[in-house]
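Let's start with one chain on its own, the form predicted alone, as structure tokens.
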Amino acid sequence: MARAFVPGHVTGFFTVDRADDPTKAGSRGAGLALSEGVTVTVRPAEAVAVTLNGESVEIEAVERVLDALEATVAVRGVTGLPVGSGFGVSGAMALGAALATNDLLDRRLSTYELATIAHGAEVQAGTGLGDVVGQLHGGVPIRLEPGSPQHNKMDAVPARSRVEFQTFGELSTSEVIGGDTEAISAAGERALSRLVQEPTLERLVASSRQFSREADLVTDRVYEVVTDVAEAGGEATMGMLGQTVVALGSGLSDAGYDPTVCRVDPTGATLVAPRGDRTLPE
């Protein structure tokens, strides 16, 4: 067996970015790695399955992976993050099935490759386009440029925090991306300036806020609780794509929501058990 651990990340603001070639396309945009993420093991096979929290599931993104990798294994994802809620679980699957098939079936591809292949699978499944990239980075990645790790630009705001969250139901990604979105990469663009000029973490909460008004995509609850939160003086947004509100330090908690807590995960996607590892539990 091999294990992965991918961190889940909360997207603040995008664009899209559309290429002929998988690899090339994504976003530019902002958002932060979570200490909360998917652990992933991989086992050899007689038939590829996929489970998520112990349920058969049926991922693209992963199945593209396997592809790529010609590989016939069992892949089992475990995690406490919700699903289809803005917290980049397929891109998790995707990049933690890769990195752990890699080292599984000794495939002797670089980082940067695997997380190519992943970023493109995710991008062709239409369920992600800057995921995979802010997961492999960890802390607060800013993407500059679209694209997997072989073709972007990246850049990170130097800072950490205490991180709370909470999910009011589920949005879907390949509704908004597959749609009109020249409206939502105008907003993302305008965003990304603003953290540019100024890269912390309260301008890319700020930055999000505006984008998700901008783009028309808040919705009346988490506009709901966004406010709450600001009326206790904290800094909360919309996580991309969901009905998920984030908010820095205590600010959900303040408001008197009952969230989740976690951190800014400082390393991102990482093997955690070489193959034949059996120290660890199952």
The other form holds:
There are 2 protein chains.
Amino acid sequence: MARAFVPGHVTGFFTVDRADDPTKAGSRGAGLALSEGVTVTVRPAEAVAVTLNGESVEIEAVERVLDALEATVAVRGVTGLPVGSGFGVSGAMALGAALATNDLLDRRLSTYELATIAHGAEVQAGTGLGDVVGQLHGGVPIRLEPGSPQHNKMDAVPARSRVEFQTFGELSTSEVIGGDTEAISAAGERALSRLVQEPTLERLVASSRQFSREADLVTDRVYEVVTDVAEAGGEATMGMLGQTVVALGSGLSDAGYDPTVCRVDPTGATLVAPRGDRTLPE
Amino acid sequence: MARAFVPGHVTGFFTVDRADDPTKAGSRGAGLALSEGVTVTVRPAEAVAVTLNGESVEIEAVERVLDALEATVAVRGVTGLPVGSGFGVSGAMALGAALATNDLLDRRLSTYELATIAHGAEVQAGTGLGDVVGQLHGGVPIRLEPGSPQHNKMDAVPARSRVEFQTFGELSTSEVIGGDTEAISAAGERALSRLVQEPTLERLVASSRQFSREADLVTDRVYEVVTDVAEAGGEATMGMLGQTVVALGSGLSDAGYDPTVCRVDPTGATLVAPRGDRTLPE
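To complete the pair, please output the form predicted together with a further copy of the same chain; the form predicted alone was given just before.
Next comes the full complex, this chain leading.
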């Protein structure tokens, strides 16, 4: 068997950049890779089977990855992240399946080739535009140009922080990115300009908050929580695309909420050792 | 104070790509980022002072970084890596100083801007061409196009491994990369083609070994040790540019040597917390 860990990725702001080639389509924007993520284990199997936290699931992006790698394997994902709430769980499953399957079946593809397959699969499934790229790099990735790692242009905010998040329900990524996205992209471009001018965590969160208002994506509940955090002296914004609030430091705790606490993940997606194997870090 | 950890980086093969703009100059090639690295701590000071393992040192690349950031600080580097033996200690000091100084003095530059400053400083100092880029990304970086992170093109080998190394003396990077490098670059291009065809760790080491012979860089002592490792059934190559042998797994131990044992660093250069600060991982 082979195993990969892929960090969660919460998007602060984004554009929608369509293209006929799914490896060139994607989004510009920025977000946070999180130390909470998905551990993906792949084993040889008689038929493709995908589970998430023990339950059988259908994740189109994962199926597309396995097709591309001509792999008949069982994929097991385990995560403490909420699903369908803007943490990139489908992207993590796709990227983790790509990395682990390549290792298990000795497919001899490069990291960027595997990430390109996972990114293209997410785009074609309509479940994400920028998560795979953010998850590959870890940290606080800035996506200056859209597309897969073989086509895009990256930068990052050189900062690490404690991060808190709490989810108040689901939102459908595919409904939003499948609809009219002109206003979203225009707001996303303005947010990107603001962040590039001053690439700090505080600016990322403030730019994202402004984006969420301009793009008209904030739900009432998210607005209320973000306001509570601000009133308690903290910095928070909506996690795209979910009914999710993300705060720096102890923003949500200080405002009386009961969030999950994690950190910025510094590493990005990586192979890890199955338990008991001492040649790799666990 | 602010602190960064930068992995060591040992180059397997490389080209020399000159350009008038030091941020566009650099090298193509591949190597290993190592869990052994340099911890760089920066403090405000009356005058610039740089120490490495407690001793006062002059590192031109670090001075150039501090000039670019208009910073008068004390830079303290601590490392278990051998100096002047092909592990990118000067690059690590330059990149670590850039990341930590930006954090300490709130310079608000991005990760790639800081890495570009450090890369340009190394190139101008003549002490390295690709280490800073490899150290920024961590893992097993492949440099497909030369230059700083704002200009180059990367990929990586999706693998993790135990790594062993042992050093048998120093070699001057600046003498080699300052001299006639046509044959080196031609050999480096061939090695890169071989690796891109099959981006695995075993191919990286085999390609590097062939490069070291074709580029006529192998010293007698290194040749002897690499041969010993091969005879014991292992995979080893020369670390560029040092009298250094790097082996996968337990290659050097199995051949009866007494190497330093580490792992591929998955993370790359990152800010870390000073001891006692619980907001960041130590």
